[in-house]
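In structure tokens, the next block holds one chain alone, the form predicted on its own.
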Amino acid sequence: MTLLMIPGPVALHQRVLNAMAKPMINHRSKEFANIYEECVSILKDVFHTKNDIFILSGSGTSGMEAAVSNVVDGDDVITTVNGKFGARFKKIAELYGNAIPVEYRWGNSVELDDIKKALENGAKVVTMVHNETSVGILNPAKEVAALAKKYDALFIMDGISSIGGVDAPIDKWGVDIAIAGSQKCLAAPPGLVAISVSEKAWKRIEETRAPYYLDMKEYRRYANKEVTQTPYTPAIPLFFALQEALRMLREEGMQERIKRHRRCAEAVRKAMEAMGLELFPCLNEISRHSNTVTAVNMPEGITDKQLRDGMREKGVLIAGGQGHLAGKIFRIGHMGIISAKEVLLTIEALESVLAEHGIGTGEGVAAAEQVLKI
């Protein structure tokens, strides 16, 4: 069985897999309403929010589009771009309004002064990818949320690959719309997205022409029915899986899950350094390396194909670079239910593949074990 160490989708626990095998139910029934309500209740704890939360059947990108399309109708939208998914936010904003990109080389840190200057021109919406998996960087969402609030702009945060694995208190930071994907830190299958909506965002939503399928007003209307529902037929087996995955998260404890993600990330980074490999992102004082995925510069003496094929032969699947970074970096995902065992197996396989090409020091596993205290 191949060990999945990519930045999503993540490996699934057997409990989650078993949940998807349950018999089908009526999505207009009290039985489904109970599942939906339990998921929302746990997600509010995960998001650290008292805001409304809705669960949509769709990928993370559907959540990004729902967030933008429900508050933007020809308006100026500041889009922060330093990776593939920030660029995706920009493209979505261009469909519904006037995108004002604050752009950097992929992997470079966001500068707050640039956001501030853009906000001074009167834009009322700011988008940011909190955890940019394409380059392994954790962007300063807290600081940008504060800037948006100062200039009375809505802040939309893509927390698809951070919420559930990284400290991201939505209400404390003042995030107006936050998005989490099922297939990342929540450790459920792909195909569901959770969205939190603040009171400030609702005021804007009420004034904005909405799309049909992603109309958040409809999601709120159906959620407030006597029996909680979704406007359209939900992906019921995925809700079975999400319910079980969230129960497992609750059993582990949110802070314990964050600590585990942080510890696994630190172990991978220390291992890369011990092996003589260079981490990719260019960081400033307000940006950090991601705790859910590590990006590494491709060392000389081996190609992307040789590295990833070699890892696959040893039973471990890692990711390459995206867009213009293809062949220049590789990425190791460590989110969801990943533990010390999987991290060490990945580093051991990587050391072995690199050694076959005369690369590396062979000290990665030992460095990781010190962090993991094994």
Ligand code: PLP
The other form holds:
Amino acid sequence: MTLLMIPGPVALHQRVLNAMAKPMINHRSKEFANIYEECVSILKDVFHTKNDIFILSGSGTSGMEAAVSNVVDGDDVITTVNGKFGARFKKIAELYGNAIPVEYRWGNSVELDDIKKALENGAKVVTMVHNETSVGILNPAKEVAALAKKYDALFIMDGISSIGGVDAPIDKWGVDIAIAGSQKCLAAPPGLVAISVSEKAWKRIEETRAPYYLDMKEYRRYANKEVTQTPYTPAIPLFFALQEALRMLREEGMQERIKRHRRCAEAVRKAMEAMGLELFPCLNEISRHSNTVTAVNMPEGITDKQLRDGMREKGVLIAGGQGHLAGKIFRIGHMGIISAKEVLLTIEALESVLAEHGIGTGEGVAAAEQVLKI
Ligand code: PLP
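Given the form predicted on its own, state the structure of the form predicted in complex with pyridoxal-5'-phosphate.
And the full complex, kicking off with our chain again.
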């Protein structure tokens, strides 16, 4: 079986796969309501929030569009871009309002001063991708949330590839709308997105012309019915799976999970360094390397195709660069339920592929083992 080390969708536990094989149920039944409510309850712990959470049937992007389209109707939106998903937020903001991009080369860090300057001009919505999966950078969401609050703007955070794997305390930071994807750190199949909405965001939503399918007021109305529901037919098998994945997350404990992600990421980074490879992101003092995906500059002497085909032949799937970074970087996903074993298999395969091209030092596995304490 191929080892899936791409930054989502992630490998699923057998318990999660089995959960999807259950017979179909009525989505307007108490049975579905119980599943939905249990998922929301665990997600509130994962998000560290008392805000409302809704689970939409749709991929992460539907959550991004729901967030923007419910609070923006022709308004200015400050939209930070330092990778592909930030660029996507910008496009969505352009569609529903007037995007004011705070833009950097992909992989470069966001500067708070630039956001502050943009806020001084009066925009009342800020979007940011917390973990920019396309470049392996963890953006300073906490700091930007505080800035947005200072200027009385709503802060929308794409936590699609961070929530459930890294520390992202939504209420403590003051994130008004946060989005988590099912197929990333939550270790469920793709196709569901969880979205939290603060009191401040609700006020804005109530004054804004709503989209149809993604109208958050409808999600709230149906969630508050006597039997909890979603407005439209939900992807029921995915809910079965999400419930099981979230139970597994609760069994592990959020803090343990964060530690595991941190340890695996550190092991990957140390291994890259020991192998003489260079990490792609360009960090300032408030940005971090991602703990869910590592982006590495493609070394000289091997092509993207040779590298990834070589890895695939050894049974490990990793990702390439997106957009203009195709061929220039490769990315290793390390989120969900992966452990030391998968990290070491990946490093071992990478070392061996590189060695076939006369690249590397052969010291990657030992460096990773040191972090993983094996
Ligand atoms: N935002 C981030 C940070 C992502 O990593 C992704 C997917 O990789 C998305 C948004 C888009 O999610 P989806 O492909 O589920 O729509």
